[in-house]
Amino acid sequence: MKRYGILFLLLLWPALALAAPSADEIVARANKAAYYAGKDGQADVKMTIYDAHGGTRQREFSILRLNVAGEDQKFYVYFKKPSDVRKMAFLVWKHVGGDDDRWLWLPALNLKKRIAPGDKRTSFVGSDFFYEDVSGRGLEEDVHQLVKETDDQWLIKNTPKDPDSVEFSWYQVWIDKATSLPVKAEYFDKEGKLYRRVSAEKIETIQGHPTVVEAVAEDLLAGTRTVNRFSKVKYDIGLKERLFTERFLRRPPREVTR
């Protein structure tokens, strides 16, 4: 009978070993792709911004990042270009399993602000991308169902766990295979329609690290949209942790004004 169960166990062995991941185990590895990438990151970006007649508005600045203890992180956002945003700083210390801190820095008024959790989900900086997309959302506020698999993607339906914190209903994420990165998400209102959508539209490998490149954010129903493309990507440069203090929101380090 041992030998049987045995030999029973070895011929099924393929097939749990090709089982496909669970929900959860799929939207952890797509976090860890999209947000934990080297020990450290650094990139500038160009931000423009599409209003519903065909304007646009630009930003640009760098982003710093850093992996600390656990799976916490903290980011820095320094603003280069226009004017109107110069010298401005954006500060976030990330808590898995809790609250971020989030500290924005207005040199024109002299002012460090605070932004509360439930500001999370409002709008970058007046662009359609919002503070929660910067350092991401956290994976236990949803729960995660599998519903669709191609040769190439799996699709994952997320819903909030706390309803009223959030202004979506839902909202459903199509993953990579190959790189295990989100390539696009889709949020849905109280009503269950389609109102805005985030994709990656350009993806190339930096340092062994596959990397969104160009990423767009959409406001359906207000017809505009967000452009960011990104440049000079390095990871794993040894960024010091104490960058990553209030204190130079108003005085930045030279990793992001040299």
Second form
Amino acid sequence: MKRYGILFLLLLWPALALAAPSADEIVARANKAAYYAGKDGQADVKMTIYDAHGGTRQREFSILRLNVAGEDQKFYVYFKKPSDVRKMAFLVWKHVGGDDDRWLWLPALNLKKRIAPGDKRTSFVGSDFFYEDVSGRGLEEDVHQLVKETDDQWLIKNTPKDPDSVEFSWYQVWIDKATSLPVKAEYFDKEGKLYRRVSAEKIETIQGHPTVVEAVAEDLLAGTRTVNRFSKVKYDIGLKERLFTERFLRRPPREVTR
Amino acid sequence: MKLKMNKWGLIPVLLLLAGFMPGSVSTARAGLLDDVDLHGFFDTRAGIRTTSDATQRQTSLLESRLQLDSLYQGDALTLQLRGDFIADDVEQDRSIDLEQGRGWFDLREANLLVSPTDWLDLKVGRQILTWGTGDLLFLNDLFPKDWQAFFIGRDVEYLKAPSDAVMASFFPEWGTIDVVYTPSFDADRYIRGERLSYYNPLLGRTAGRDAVARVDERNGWFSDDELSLRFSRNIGSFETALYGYLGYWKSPAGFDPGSARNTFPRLNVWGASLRGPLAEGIANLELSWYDSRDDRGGDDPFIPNSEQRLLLGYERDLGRDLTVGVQYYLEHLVDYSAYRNSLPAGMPERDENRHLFTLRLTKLLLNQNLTLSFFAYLSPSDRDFYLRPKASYKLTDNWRLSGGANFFGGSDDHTFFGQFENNSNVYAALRYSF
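Could you switch over to the form predicted in complex with the partner chain, since the one displayed so far is the form predicted on its own?
Every chain and every other molecule in the complex is listed next, the one we just looked at coming first.
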């Protein structure tokens, strides 16, 4: 009977996994859905930054992403607005578990500037989004804990393994069961106060991939807010790895300039 | 008054004007113009000297410029035109000189880019070229610089002067080969005394408008040509490169006693560089060998000796939106005893080794709309310095206000930065980008 019991468990194992995945499995799935859809992808981004006094600033850029070996990725960001950063390009070779390689292309100087790795939890182009929101946070950097489950969402609490490396003491993420996409993240400071929120406002299914097409980041202390709107999203366009090199910083590819 | 536009003539100016006036083009061409992208900025800036110089105006900078930038991207080729229309109150000579960047128009870029095959890019025409790993220090980058623009407080992009060249880039599997051929020598836009004073060794003092440098230009097509080469390759996160240059000293470092004019002696440069991550920052190493071909023995007092140059740099983040960069740079004069023995009496003697340190601090504030930066050159061997503090604030997405200073100083009048002591200045600028 014991033998059959084990067999029974083994047969049931996939079903069990589906029914009650661990917190680590949930975040791994969410990470895949949010940052790794398809073999590659591209999108145009319109970013609006609202300051606390009602003023706004606009950014427009195109992003190309390619999944390479392992969990590593390459990104190409081409700026279109505002005018003073037009034609600048930002190249990232993301290394999971290590420092990313980052370069900034300054067209007026024809200069490929290498950027020191630095803190990933700093503002991306002056917005309320952080570099880490754009390229993803390493899963191994936090301890994940499933704190709540509803019919359509999981709530995961994430506590940093190295508390001194980040500005939050913990954050919680709601993950949609149907799409595996993280739909809301709330960050709490050392006093346990909520001070930052990132949320997915609109999700569309594009080429079979549920995709966030509108995202908002809010700094609740400063009273600032940034809205990202994604358009022309495409997956599996067959991007070549050579696109993510100096050659195509000097000569931006049509995929981003169109 | 001389109109010196021998290389590219008025054609690009007319093209620019035509391209920038869509109204002047018939609607039949609208299809083509849809692909043309027109942008630019209007920039106005003013600066004054912080010390007085009897040979110069107190006003160091007073100018407005309209830059128009137009890009056409077709299937087979990309065309780029970028030029500045300038009203400059300090410059005395208003005639256009596209080489020295003087007059009411400065052509920054006018080039055509094609990729005939998967492994080749060709860029032909006027273009800005940069390579090497230094931060405001150049060892293997022998493309023309505009030191005057840099020292008087124009935007830093004006440090790079345009080249009229053909750049061919080859992309085999094992690296990248860049070959740049400049058929007629493009000198630096060097300091000649017209608006910045310099040390004149003949007079034994600093001189300005009273003794503008007299220079034997090199502008023979295909005879005074330059060739720049680079082989680069990434190894993991490290960028490696080898460089070569066959041409001339970029500033008129030589002297012809017969004509009493400064000259551009022949120069070859060979070098290498390495850049990559180190201890949470980025480190770079660059080496170069300056082979002064007209004075290989080092005993001609009127031609610079060969040099070995070394650069070590390191940059990293120090907290949120704060970056610090340090560099050490060495210029080692080869055949130093030959140099000393041949030095005419009364001429100031340079050291065998010129040591230079630089420091860069950059802090972003107010949602990255305010940038505070500080760059310092400090030479313990020359006992001189050059400080560049700057603040820049983006009032809106279009308007930017900035202010800064260029402070020079030194114990001696003849050292690299010390000679510019009386050119120290402060400036302010307002720019509208569109």
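The shown structure was predicted, so the numbers you read here are calculated from the model rather than taken from an experiment. Positions refer to the first chain, counted from 1. Take the two forms, find the largest set of C-alpha atoms that superpose within 1.5 Å, and that set is the rigid core.
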| query | finding |
| --- | --- |
| Cα displacement of Ala178 between the two forms reaching 2 Å, rigid core superposed | no |
